[in-house]
Amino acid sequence: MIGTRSKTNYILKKHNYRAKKKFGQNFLVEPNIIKKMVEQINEDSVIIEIGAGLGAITQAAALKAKQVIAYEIDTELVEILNDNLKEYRNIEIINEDFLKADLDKISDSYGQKVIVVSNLPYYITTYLLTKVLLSSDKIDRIIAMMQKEVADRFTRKEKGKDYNALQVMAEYYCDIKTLTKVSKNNFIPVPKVDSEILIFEIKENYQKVEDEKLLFDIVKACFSQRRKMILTNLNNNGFNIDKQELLDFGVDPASRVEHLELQDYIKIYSMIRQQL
(Lines of atoms letter the chains of each structure in order from A and count residues from 1; the text may use other names and numbers.)
(Lines give C-alpha, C1' and ligand atoms only; values in the text may rest on other atoms or scores of the structure.)
Protein backbone atom coordinates (compact mmCIF):
# COMPACT_ATOMS: atom_id res chain seq x y z
CA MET A 1 0.00 0.00 0.00
CA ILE A 2 1.14 3.53 -0.78
CA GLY A 3 0.31 5.11 2.56
CA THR A 4 3.21 3.72 4.56
CA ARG A 5 6.43 5.45 5.51
CA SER A 6 8.65 2.97 3.64
CA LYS A 7 6.54 2.99 0.45
CA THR A 8 6.29 6.78 0.46
CA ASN A 9 10.06 7.18 0.81
CA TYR A 10 10.53 4.63 -1.98
CA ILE A 11 8.21 6.53 -4.34
CA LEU A 12 9.79 9.89 -3.56
CA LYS A 13 13.26 8.50 -4.18
CA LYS A 14 12.24 6.61 -7.33
CA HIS A 15 10.80 9.74 -8.92
CA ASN A 16 13.33 12.14 -7.36
CA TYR A 17 10.41 14.17 -6.01
CA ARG A 18 10.40 16.62 -3.12
CA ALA A 19 7.25 18.03 -1.52
CA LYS A 20 6.43 21.55 -2.67
CA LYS A 21 5.62 24.17 -0.04
CA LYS A 22 3.64 26.26 -2.53
CA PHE A 23 1.04 23.46 -2.71
CA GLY A 24 1.12 22.74 1.03
CA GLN A 25 2.23 19.15 0.41
CA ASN A 26 2.59 16.79 3.38
CA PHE A 27 2.10 13.10 2.57
CA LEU A 28 0.18 10.96 5.06
CA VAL A 29 2.13 7.82 6.05
CA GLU A 30 -0.08 6.20 8.69
CA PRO A 31 -2.25 3.33 7.37
CA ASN A 32 -4.52 3.33 10.44
CA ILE A 33 -5.51 6.95 9.79
CA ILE A 34 -6.21 6.17 6.13
CA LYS A 35 -8.28 3.17 7.20
CA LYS A 36 -10.42 5.35 9.48
CA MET A 37 -11.08 7.74 6.61
CA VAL A 38 -12.18 5.09 4.12
CA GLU A 39 -14.38 3.38 6.71
CA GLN A 40 -16.72 6.33 6.12
CA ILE A 41 -17.43 5.20 2.53
CA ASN A 42 -19.06 2.11 1.01
CA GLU A 43 -19.03 0.15 -2.24
CA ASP A 44 -21.68 2.37 -3.84
CA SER A 45 -19.86 5.62 -3.07
CA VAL A 46 -18.52 8.04 -5.66
CA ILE A 47 -15.52 9.83 -4.18
CA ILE A 48 -14.06 13.18 -5.15
CA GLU A 49 -10.60 13.59 -3.70
CA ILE A 50 -9.05 17.05 -3.58
CA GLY A 51 -5.27 16.86 -3.73
CA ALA A 52 -4.39 13.22 -4.38
CA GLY A 53 -0.70 13.60 -3.56
CA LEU A 54 1.07 10.27 -4.05
CA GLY A 55 -2.23 8.39 -4.03
CA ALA A 56 -2.36 6.92 -0.52
CA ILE A 57 -5.98 7.85 0.19
CA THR A 58 -6.87 7.47 -3.50
CA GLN A 59 -5.75 3.85 -3.52
CA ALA A 60 -7.47 2.96 -0.25
CA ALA A 61 -10.71 4.60 -1.41
CA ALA A 62 -10.61 2.80 -4.76
CA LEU A 63 -10.44 -0.56 -2.99
CA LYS A 64 -13.75 0.22 -1.35
CA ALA A 65 -15.72 2.71 -3.47
CA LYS A 66 -17.43 2.45 -6.84
CA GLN A 67 -15.48 5.35 -8.36
CA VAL A 68 -12.77 7.81 -7.31
CA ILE A 69 -12.23 11.10 -9.11
CA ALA A 70 -8.89 12.43 -7.89
CA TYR A 71 -7.90 16.06 -8.47
CA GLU A 72 -4.24 16.98 -8.38
CA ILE A 73 -2.91 20.39 -9.40
CA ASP A 74 0.77 19.36 -9.54
CA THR A 75 1.61 17.97 -13.00
CA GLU A 76 4.64 16.09 -11.65
CA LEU A 77 2.48 14.32 -9.10
CA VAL A 78 -0.06 13.38 -11.77
CA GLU A 79 2.69 11.46 -13.57
CA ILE A 80 3.55 9.67 -10.33
CA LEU A 81 -0.13 8.94 -9.65
CA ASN A 82 -0.58 7.45 -13.11
CA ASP A 83 2.39 5.18 -12.41
CA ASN A 84 1.30 4.21 -8.88
CA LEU A 85 -2.37 3.61 -9.69
CA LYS A 86 -2.32 2.31 -13.27
CA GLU A 87 -3.88 -1.03 -12.32
CA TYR A 88 -7.05 0.57 -10.92
CA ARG A 89 -9.93 0.92 -13.36
CA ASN A 90 -12.17 2.89 -11.00
CA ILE A 91 -9.81 5.87 -10.57
CA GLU A 92 -9.90 8.97 -12.73
CA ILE A 93 -7.00 11.34 -12.17
CA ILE A 94 -7.60 14.95 -13.20
CA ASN A 95 -4.72 17.43 -13.46
CA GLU A 96 -6.69 20.53 -12.54
CA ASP A 97 -7.16 23.06 -9.78
CA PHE A 98 -10.28 21.80 -8.00
CA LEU A 99 -11.41 25.38 -7.45
CA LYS A 100 -12.10 25.48 -11.21
CA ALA A 101 -13.97 22.16 -11.30
CA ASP A 102 -17.72 21.81 -11.92
CA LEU A 103 -18.80 19.77 -8.91
CA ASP A 104 -22.47 19.77 -9.88
CA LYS A 105 -21.66 18.33 -13.31
CA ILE A 106 -19.63 15.50 -11.82
CA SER A 107 -22.39 14.56 -9.40
CA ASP A 108 -25.03 14.70 -12.13
CA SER A 109 -22.97 12.49 -14.44
CA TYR A 110 -23.07 9.69 -11.85
CA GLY A 111 -26.68 10.32 -10.86
CA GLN A 112 -25.92 10.40 -7.15
CA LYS A 113 -24.47 12.49 -4.37
CA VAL A 114 -20.71 12.29 -3.88
CA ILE A 115 -18.38 12.11 -0.90
CA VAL A 116 -15.57 14.65 -0.85
CA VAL A 117 -12.30 13.56 0.74
CA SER A 118 -9.27 15.77 1.22
CA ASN A 119 -6.14 16.54 3.19
CA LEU A 120 -6.77 20.28 2.93
CA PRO A 121 -3.78 22.59 2.51
CA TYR A 122 -4.03 25.38 5.09
CA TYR A 123 -3.72 28.23 2.61
CA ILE A 124 -6.85 27.25 0.64
CA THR A 125 -8.97 25.49 3.28
CA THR A 126 -11.54 28.30 3.34
CA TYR A 127 -11.86 28.48 -0.45
CA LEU A 128 -12.19 24.72 -0.90
CA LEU A 129 -14.75 24.22 1.86
CA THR A 130 -16.79 27.19 0.65
CA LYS A 131 -16.89 25.80 -2.89
CA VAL A 132 -17.97 22.35 -1.71
CA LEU A 133 -20.59 23.62 0.73
CA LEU A 134 -22.21 25.77 -1.94
CA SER A 135 -22.86 22.52 -3.84
CA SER A 136 -24.34 20.88 -0.75
CA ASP A 137 -27.30 19.41 -2.62
CA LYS A 138 -24.79 17.28 -4.58
CA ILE A 139 -22.78 16.20 -1.53
CA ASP A 140 -23.41 13.43 0.97
CA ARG A 141 -20.53 14.30 3.30
CA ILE A 142 -17.08 15.81 3.45
CA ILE A 143 -14.18 13.98 5.11
CA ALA A 144 -11.57 16.66 5.59
CA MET A 145 -8.18 16.61 7.25
CA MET A 146 -6.96 20.04 8.31
CA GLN A 147 -4.73 21.76 10.80
CA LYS A 148 -5.99 21.11 14.32
CA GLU A 149 -6.38 24.78 15.19
CA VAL A 150 -8.64 25.24 12.16
CA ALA A 151 -10.64 22.10 12.98
CA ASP A 152 -11.16 23.32 16.55
CA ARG A 153 -13.03 26.38 15.26
CA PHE A 154 -15.70 24.12 13.75
CA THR A 155 -16.20 21.86 16.74
CA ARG A 156 -15.93 24.05 19.83
CA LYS A 157 -19.11 25.59 21.22
CA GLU A 158 -17.80 28.99 22.25
CA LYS A 159 -17.10 31.68 19.64
CA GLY A 160 -13.51 32.90 19.87
CA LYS A 161 -11.75 35.81 18.20
CA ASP A 162 -11.15 33.59 15.16
CA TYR A 163 -14.87 32.87 14.67
CA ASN A 164 -15.60 33.45 10.98
CA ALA A 165 -18.23 33.43 8.25
CA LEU A 166 -17.26 29.94 7.04
CA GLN A 167 -18.24 28.51 10.42
CA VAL A 168 -21.71 30.01 10.02
CA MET A 169 -21.97 28.51 6.54
CA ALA A 170 -20.81 25.10 7.79
CA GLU A 171 -23.34 25.16 10.64
CA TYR A 172 -26.11 26.05 8.17
CA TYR A 173 -25.40 23.04 5.95
CA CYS A 174 -23.79 20.43 8.18
CA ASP A 175 -23.59 18.43 11.34
CA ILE A 176 -19.88 18.35 12.19
CA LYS A 177 -17.97 15.80 14.22
CA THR A 178 -14.37 14.82 14.83
CA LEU A 179 -13.22 11.53 13.33
CA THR A 180 -9.70 11.46 14.78
CA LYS A 181 -6.70 13.58 15.64
CA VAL A 182 -3.54 13.13 13.56
CA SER A 183 -0.02 13.76 14.88
CA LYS A 184 2.29 15.83 12.71
CA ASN A 185 4.71 12.90 12.88
CA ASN A 186 2.39 10.90 10.60
CA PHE A 187 3.43 12.97 7.58
CA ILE A 188 6.38 13.31 5.23
CA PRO A 189 7.68 15.98 5.43
CA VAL A 190 6.70 16.67 9.04
CA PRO A 191 4.52 19.83 9.23
CA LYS A 192 4.76 22.32 12.08
CA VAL A 193 1.37 21.48 13.60
CA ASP A 194 -0.90 18.51 14.30
CA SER A 195 -3.99 17.83 12.22
CA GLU A 196 -7.52 16.60 12.78
CA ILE A 197 -10.05 14.88 10.55
CA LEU A 198 -13.59 16.24 10.58
CA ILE A 199 -16.72 14.81 9.02
CA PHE A 200 -19.13 17.39 7.64
CA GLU A 201 -22.41 15.51 7.27
CA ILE A 202 -24.85 17.41 5.07
CA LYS A 203 -28.12 17.82 7.00
CA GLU A 204 -31.07 16.08 5.40
CA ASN A 205 -33.58 18.65 6.62
CA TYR A 206 -31.80 21.90 7.24
CA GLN A 207 -33.70 25.20 7.28
CA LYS A 208 -33.06 26.04 3.63
CA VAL A 209 -33.67 29.63 2.59
CA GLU A 210 -34.75 30.57 -0.92
CA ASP A 211 -31.78 32.83 -1.70
CA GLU A 212 -28.68 31.34 -0.08
CA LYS A 213 -26.39 33.82 -1.80
CA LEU A 214 -28.23 36.68 -0.11
CA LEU A 215 -27.99 34.91 3.25
CA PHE A 216 -24.23 34.49 2.96
CA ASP A 217 -23.80 38.05 1.66
CA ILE A 218 -25.48 39.16 4.88
CA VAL A 219 -23.19 36.94 6.95
CA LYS A 220 -20.09 38.30 5.19
CA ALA A 221 -21.34 41.86 5.71
CA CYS A 222 -21.74 41.26 9.44
CA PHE A 223 -18.17 39.96 9.62
CA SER A 224 -16.68 42.75 7.48
CA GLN A 225 -15.50 44.70 10.54
CA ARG A 226 -15.95 42.40 13.47
CA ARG A 227 -15.40 45.08 16.14
CA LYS A 228 -18.30 47.15 14.83
CA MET A 229 -21.99 46.63 15.53
CA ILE A 230 -23.83 44.49 12.98
CA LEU A 231 -26.14 47.41 12.16
CA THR A 232 -23.14 49.49 11.09
CA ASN A 233 -21.64 46.64 9.09
CA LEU A 234 -24.89 45.88 7.29
CA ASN A 235 -25.42 49.51 6.32
CA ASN A 236 -21.78 49.92 5.28
CA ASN A 237 -22.27 46.99 2.89
CA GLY A 238 -25.33 48.27 1.08
CA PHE A 239 -28.15 47.00 3.29
CA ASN A 240 -30.29 49.97 4.33
CA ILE A 241 -31.58 49.00 7.76
CA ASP A 242 -32.58 50.92 10.84
CA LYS A 243 -32.45 49.85 14.47
CA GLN A 244 -36.15 49.31 14.88
CA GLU A 245 -36.34 46.91 11.94
CA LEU A 246 -33.78 44.63 13.56
CA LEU A 247 -35.50 44.92 16.92
CA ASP A 248 -38.82 43.97 15.35
CA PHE A 249 -37.22 40.74 14.12
CA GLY A 250 -35.72 39.97 17.52
CA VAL A 251 -32.11 40.95 16.75
CA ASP A 252 -30.14 43.44 18.84
CA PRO A 253 -28.71 46.04 16.41
CA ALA A 254 -25.79 46.67 18.79
CA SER A 255 -24.69 43.02 18.59
CA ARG A 256 -21.34 42.01 17.21
CA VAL A 257 -20.81 38.83 15.20
CA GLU A 258 -19.72 36.71 18.17
CA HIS A 259 -23.10 37.39 19.79
CA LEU A 260 -25.17 36.10 16.87
CA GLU A 261 -26.43 32.58 16.28
CA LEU A 262 -27.32 31.04 12.92
CA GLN A 263 -30.99 31.77 13.54
CA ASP A 264 -30.19 35.48 13.96
CA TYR A 265 -28.69 35.62 10.48
CA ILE A 266 -31.77 33.89 9.11
CA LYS A 267 -33.96 36.48 10.87
CA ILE A 268 -31.97 39.31 9.27
CA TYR A 269 -32.24 37.52 5.92
CA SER A 270 -36.05 37.24 6.29
CA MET A 271 -36.29 40.94 7.07
CA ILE A 272 -34.21 41.95 4.04
CA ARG A 273 -36.06 39.55 1.73
CA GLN A 274 -39.33 41.26 2.65
CA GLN A 275 -37.87 44.57 1.50
CA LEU A 276 -36.86 43.30 -1.96
Ligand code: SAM
Second form
Amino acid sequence: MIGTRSKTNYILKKHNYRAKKKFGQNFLVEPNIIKKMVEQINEDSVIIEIGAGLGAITQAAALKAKQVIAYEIDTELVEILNDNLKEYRNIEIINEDFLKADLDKISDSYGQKVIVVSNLPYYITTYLLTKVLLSSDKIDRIIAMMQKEVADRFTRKEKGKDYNALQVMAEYYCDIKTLTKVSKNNFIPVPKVDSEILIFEIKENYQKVEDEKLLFDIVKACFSQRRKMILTNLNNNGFNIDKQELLDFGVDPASRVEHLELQDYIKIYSMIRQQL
Ligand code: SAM
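Switching forms now, from the form predicted alone to the form predicted together with S-adenosylmethionine, please provide the structure.
The next block holds the full complex; its first chain is the one shown before.
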Protein backbone atom coordinates (compact mmCIF):
# COMPACT_ATOMS: atom_id res chain seq x y z
CA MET A 1 0.00 0.00 0.00
CA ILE A 2 1.16 3.55 -0.77
CA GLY A 3 0.26 5.13 2.57
CA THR A 4 3.11 3.69 4.60
CA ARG A 5 6.38 5.32 5.63
CA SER A 6 8.58 2.87 3.75
CA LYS A 7 6.56 2.93 0.51
CA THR A 8 6.30 6.74 0.55
CA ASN A 9 10.05 7.08 1.01
CA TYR A 10 10.57 4.56 -1.78
CA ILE A 11 8.29 6.48 -4.20
CA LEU A 12 9.88 9.84 -3.36
CA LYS A 13 13.34 8.40 -3.96
CA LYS A 14 12.39 6.54 -7.12
CA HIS A 15 11.06 9.74 -8.71
CA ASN A 16 13.61 12.00 -7.07
CA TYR A 17 10.65 14.08 -5.83
CA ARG A 18 10.63 16.64 -3.02
CA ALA A 19 7.38 17.79 -1.42
CA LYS A 20 6.41 21.32 -2.43
CA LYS A 21 5.48 23.75 0.31
CA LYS A 22 3.62 26.02 -2.07
CA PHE A 23 1.03 23.26 -2.65
CA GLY A 24 0.81 22.29 1.03
CA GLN A 25 2.27 18.84 0.41
CA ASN A 26 2.52 16.61 3.48
CA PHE A 27 1.98 12.96 2.66
CA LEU A 28 0.03 10.76 5.07
CA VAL A 29 2.01 7.66 6.07
CA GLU A 30 -0.18 6.01 8.73
CA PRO A 31 -2.31 3.10 7.44
CA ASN A 32 -4.59 3.11 10.51
CA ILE A 33 -5.66 6.68 9.81
CA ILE A 34 -6.31 5.90 6.14
CA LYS A 35 -8.31 2.84 7.23
CA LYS A 36 -10.50 5.01 9.47
CA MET A 37 -11.15 7.40 6.59
CA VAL A 38 -12.20 4.70 4.15
CA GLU A 39 -14.44 3.00 6.71
CA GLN A 40 -16.84 5.82 5.81
CA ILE A 41 -17.04 4.53 2.22
CA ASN A 42 -18.97 1.62 0.75
CA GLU A 43 -19.00 -0.23 -2.58
CA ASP A 44 -21.65 2.08 -4.09
CA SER A 45 -19.80 5.29 -3.21
CA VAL A 46 -18.50 7.76 -5.75
CA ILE A 47 -15.55 9.59 -4.22
CA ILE A 48 -14.08 12.92 -5.09
CA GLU A 49 -10.65 13.33 -3.62
CA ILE A 50 -9.10 16.78 -3.40
CA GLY A 51 -5.31 16.71 -3.61
CA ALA A 52 -4.34 13.08 -4.23
CA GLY A 53 -0.62 13.55 -3.54
CA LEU A 54 1.14 10.21 -4.02
CA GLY A 55 -2.20 8.38 -3.95
CA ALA A 56 -2.28 7.02 -0.38
CA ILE A 57 -5.95 7.78 0.24
CA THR A 58 -6.85 7.40 -3.45
CA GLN A 59 -5.67 3.80 -3.53
CA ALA A 60 -7.39 2.80 -0.27
CA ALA A 61 -10.62 4.49 -1.43
CA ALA A 62 -10.50 2.73 -4.80
CA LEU A 63 -10.30 -0.66 -3.08
CA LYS A 64 -13.70 0.04 -1.49
CA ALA A 65 -15.61 2.46 -3.68
CA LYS A 66 -17.30 2.22 -7.06
CA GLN A 67 -15.34 5.16 -8.50
CA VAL A 68 -12.72 7.65 -7.35
CA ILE A 69 -12.16 10.96 -9.09
CA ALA A 70 -8.91 12.39 -7.80
CA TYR A 71 -7.88 16.00 -8.30
CA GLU A 72 -4.22 16.96 -8.13
CA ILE A 73 -2.91 20.41 -9.05
CA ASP A 74 0.76 19.42 -9.37
CA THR A 75 1.54 18.04 -12.85
CA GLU A 76 4.72 16.39 -11.61
CA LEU A 77 2.72 14.46 -9.00
CA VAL A 78 0.12 13.46 -11.56
CA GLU A 79 2.83 11.59 -13.47
CA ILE A 80 3.78 9.77 -10.27
CA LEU A 81 0.11 9.08 -9.48
CA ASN A 82 -0.44 7.60 -12.94
CA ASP A 83 2.49 5.30 -12.32
CA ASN A 84 1.43 4.36 -8.77
CA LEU A 85 -2.21 3.72 -9.59
CA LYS A 86 -2.08 2.31 -13.12
CA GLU A 87 -3.65 -1.02 -12.11
CA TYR A 88 -6.86 0.58 -10.85
CA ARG A 89 -9.67 0.83 -13.39
CA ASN A 90 -11.96 2.83 -11.10
CA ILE A 91 -9.67 5.83 -10.57
CA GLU A 92 -9.77 8.94 -12.73
CA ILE A 93 -6.93 11.37 -12.07
CA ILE A 94 -7.60 14.97 -13.02
CA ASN A 95 -4.72 17.42 -13.21
CA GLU A 96 -6.64 20.53 -12.20
CA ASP A 97 -6.97 23.10 -9.47
CA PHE A 98 -9.99 21.84 -7.57
CA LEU A 99 -11.10 25.41 -6.95
CA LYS A 100 -11.87 25.57 -10.68
CA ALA A 101 -13.63 22.20 -10.88
CA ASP A 102 -17.33 21.83 -11.61
CA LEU A 103 -18.48 19.67 -8.72
CA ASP A 104 -22.15 19.71 -9.69
CA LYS A 105 -21.33 18.41 -13.17
CA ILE A 106 -19.37 15.47 -11.80
CA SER A 107 -22.05 14.33 -9.39
CA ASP A 108 -24.72 14.80 -12.09
CA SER A 109 -22.72 12.59 -14.46
CA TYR A 110 -22.83 9.77 -11.90
CA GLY A 111 -26.45 10.41 -11.01
CA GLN A 112 -25.77 10.16 -7.30
CA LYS A 113 -24.44 12.12 -4.36
CA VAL A 114 -20.70 11.98 -3.91
CA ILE A 115 -18.44 11.67 -0.89
CA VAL A 116 -15.67 14.26 -0.78
CA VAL A 117 -12.45 13.05 0.83
CA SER A 118 -9.40 15.17 1.42
CA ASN A 119 -6.26 15.64 3.38
CA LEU A 120 -6.73 19.32 2.68
CA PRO A 121 -3.90 21.53 1.54
CA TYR A 122 -3.96 23.82 4.59
CA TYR A 123 -3.40 27.06 2.74
CA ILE A 124 -6.78 26.81 1.00
CA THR A 125 -8.88 24.91 3.57
CA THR A 126 -11.46 27.68 3.87
CA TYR A 127 -11.89 28.20 0.12
CA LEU A 128 -12.17 24.49 -0.52
CA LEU A 129 -14.72 23.87 2.22
CA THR A 130 -16.76 26.88 1.12
CA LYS A 131 -16.80 25.63 -2.45
CA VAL A 132 -17.80 22.11 -1.47
CA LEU A 133 -20.50 23.29 0.95
CA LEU A 134 -22.08 25.44 -1.75
CA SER A 135 -22.68 22.21 -3.71
CA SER A 136 -24.04 20.42 -0.68
CA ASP A 137 -27.18 19.18 -2.44
CA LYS A 138 -24.85 16.96 -4.53
CA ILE A 139 -22.89 15.69 -1.56
CA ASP A 140 -23.46 12.96 0.95
CA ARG A 141 -20.62 13.82 3.30
CA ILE A 142 -17.19 15.40 3.48
CA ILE A 143 -14.33 13.60 5.18
CA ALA A 144 -11.69 16.24 5.65
CA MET A 145 -8.37 16.35 7.41
CA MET A 146 -7.31 19.82 8.50
CA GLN A 147 -5.12 21.64 10.97
CA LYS A 148 -6.28 20.75 14.49
CA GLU A 149 -6.91 24.39 15.44
CA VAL A 150 -9.18 24.86 12.43
CA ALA A 151 -11.05 21.64 13.20
CA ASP A 152 -11.56 22.74 16.82
CA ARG A 153 -13.47 25.80 15.65
CA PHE A 154 -16.05 23.58 13.98
CA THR A 155 -16.55 21.24 16.91
CA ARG A 156 -16.38 23.36 20.04
CA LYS A 157 -19.58 24.77 21.42
CA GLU A 158 -18.51 28.25 22.48
CA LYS A 159 -17.75 30.89 19.88
CA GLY A 160 -14.16 32.04 20.22
CA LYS A 161 -12.38 35.05 18.75
CA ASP A 162 -11.77 33.07 15.56
CA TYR A 163 -15.46 32.25 15.02
CA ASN A 164 -16.18 32.90 11.35
CA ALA A 165 -18.74 32.91 8.56
CA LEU A 166 -17.72 29.46 7.29
CA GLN A 167 -18.72 27.95 10.63
CA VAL A 168 -22.21 29.39 10.32
CA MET A 169 -22.41 28.01 6.79
CA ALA A 170 -21.19 24.57 7.92
CA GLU A 171 -23.72 24.54 10.75
CA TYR A 172 -26.48 25.38 8.28
CA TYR A 173 -25.69 22.41 6.02
CA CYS A 174 -24.04 19.79 8.21
CA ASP A 175 -23.78 17.79 11.36
CA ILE A 176 -20.10 17.80 12.20
CA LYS A 177 -18.16 15.25 14.21
CA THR A 178 -14.54 14.31 14.81
CA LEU A 179 -13.34 11.08 13.23
CA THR A 180 -9.88 11.14 14.79
CA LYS A 181 -6.99 13.35 15.78
CA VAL A 182 -3.79 12.90 13.76
CA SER A 183 -0.32 13.64 15.08
CA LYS A 184 1.98 15.64 12.82
CA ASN A 185 4.43 12.72 12.99
CA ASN A 186 2.17 10.75 10.65
CA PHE A 187 3.23 12.83 7.65
CA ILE A 188 6.25 13.16 5.38
CA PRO A 189 7.51 15.85 5.60
CA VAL A 190 6.42 16.55 9.20
CA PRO A 191 4.26 19.71 9.28
CA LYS A 192 4.41 22.29 12.09
CA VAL A 193 1.01 21.40 13.53
CA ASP A 194 -1.16 18.42 14.42
CA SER A 195 -4.26 17.58 12.40
CA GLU A 196 -7.76 16.30 12.92
CA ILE A 197 -10.23 14.59 10.60
CA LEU A 198 -13.79 15.85 10.63
CA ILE A 199 -16.87 14.37 9.05
CA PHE A 200 -19.32 16.91 7.70
CA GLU A 201 -22.50 14.95 7.25
CA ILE A 202 -24.95 16.87 5.08
CA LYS A 203 -28.23 17.13 7.01
CA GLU A 204 -31.09 15.38 5.29
CA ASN A 205 -33.69 17.86 6.37
CA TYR A 206 -31.99 21.14 6.96
CA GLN A 207 -34.09 24.28 7.08
CA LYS A 208 -33.30 25.23 3.48
CA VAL A 209 -33.85 28.87 2.56
CA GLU A 210 -34.77 29.77 -1.00
CA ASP A 211 -31.89 32.16 -1.65
CA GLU A 212 -28.81 30.71 0.02
CA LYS A 213 -26.53 33.27 -1.58
CA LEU A 214 -28.48 36.04 0.12
CA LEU A 215 -28.30 34.22 3.46
CA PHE A 216 -24.51 33.88 3.20
CA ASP A 217 -24.12 37.48 2.05
CA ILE A 218 -25.95 38.48 5.23
CA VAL A 219 -23.70 36.24 7.34
CA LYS A 220 -20.56 37.64 5.69
CA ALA A 221 -21.80 41.21 6.17
CA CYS A 222 -22.38 40.58 9.88
CA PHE A 223 -18.80 39.29 10.19
CA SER A 224 -17.24 42.11 8.16
CA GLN A 225 -16.12 44.02 11.26
CA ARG A 226 -16.67 41.64 14.08
CA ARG A 227 -16.40 44.15 16.90
CA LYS A 228 -19.14 46.32 15.43
CA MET A 229 -22.88 45.90 15.96
CA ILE A 230 -24.56 43.76 13.34
CA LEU A 231 -26.88 46.68 12.45
CA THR A 232 -23.83 48.77 11.50
CA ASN A 233 -22.21 45.91 9.62
CA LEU A 234 -25.35 45.15 7.63
CA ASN A 235 -25.91 48.78 6.70
CA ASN A 236 -22.23 49.24 5.79
CA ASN A 237 -22.49 46.31 3.40
CA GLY A 238 -25.33 47.38 1.17
CA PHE A 239 -28.32 46.33 3.26
CA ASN A 240 -30.79 48.91 4.40
CA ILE A 241 -31.94 47.76 7.80
CA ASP A 242 -34.30 49.51 10.15
CA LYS A 243 -33.42 49.10 13.80
CA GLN A 244 -36.99 48.67 15.00
CA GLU A 245 -37.82 46.19 12.27
CA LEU A 246 -34.86 44.04 13.25
CA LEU A 247 -36.11 44.11 16.83
CA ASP A 248 -39.58 43.12 15.64
CA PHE A 249 -38.00 40.09 13.99
CA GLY A 250 -36.51 39.12 17.33
CA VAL A 251 -32.90 40.12 16.70
CA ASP A 252 -31.11 42.67 18.87
CA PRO A 253 -29.57 45.26 16.45
CA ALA A 254 -26.77 45.92 18.95
CA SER A 255 -25.58 42.30 19.03
CA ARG A 256 -22.16 41.28 17.77
CA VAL A 257 -21.58 38.12 15.74
CA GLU A 258 -20.56 36.06 18.73
CA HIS A 259 -24.09 36.53 20.14
CA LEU A 260 -25.90 35.33 17.02
CA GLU A 261 -27.06 31.79 16.30
CA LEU A 262 -27.86 30.33 12.88
CA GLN A 263 -31.56 30.96 13.59
CA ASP A 264 -30.86 34.69 14.01
CA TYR A 265 -29.29 34.91 10.55
CA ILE A 266 -32.33 33.14 9.15
CA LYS A 267 -34.57 35.72 10.88
CA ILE A 268 -32.57 38.57 9.33
CA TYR A 269 -32.78 36.79 5.99
CA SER A 270 -36.57 36.46 6.28
CA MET A 271 -36.86 40.15 7.08
CA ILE A 272 -34.74 41.19 4.08
CA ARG A 273 -36.50 38.77 1.72
CA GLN A 274 -39.82 40.21 2.73
CA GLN A 275 -38.65 43.65 1.62
CA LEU A 276 -37.43 42.51 -1.81
N1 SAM B 1 -3.80 13.10 -0.21
C2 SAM B 1 -2.35 13.03 -0.05
C3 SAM B 1 -2.03 12.41 1.27
O4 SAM B 1 -2.90 12.41 2.14
O5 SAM B 1 -0.90 11.94 1.43
C6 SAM B 1 -1.71 14.42 -0.18
C7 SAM B 1 -2.18 15.44 0.82
S8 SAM B 1 -1.31 16.98 0.75
C9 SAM B 1 -1.67 17.63 2.37
C10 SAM B 1 -2.34 18.04 -0.26
C11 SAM B 1 -2.30 17.72 -1.74
O12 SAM B 1 -3.19 18.63 -2.42
C13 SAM B 1 -0.96 17.91 -2.41
O14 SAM B 1 -0.67 16.78 -3.19
C15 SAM B 1 -1.11 19.16 -3.28
O16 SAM B 1 -0.29 19.16 -4.43
C17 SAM B 1 -2.58 19.10 -3.61
N18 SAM B 1 -3.21 20.41 -3.91
C19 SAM B 1 -2.88 21.62 -3.39
N20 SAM B 1 -3.71 22.58 -3.87
C21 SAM B 1 -4.59 21.95 -4.70
C22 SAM B 1 -5.69 22.40 -5.50
N23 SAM B 1 -6.04 23.69 -5.53
N24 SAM B 1 -6.37 21.50 -6.25
C25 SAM B 1 -5.99 20.20 -6.25
N26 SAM B 1 -4.97 19.71 -5.52
C27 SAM B 1 -4.28 20.56 -4.74
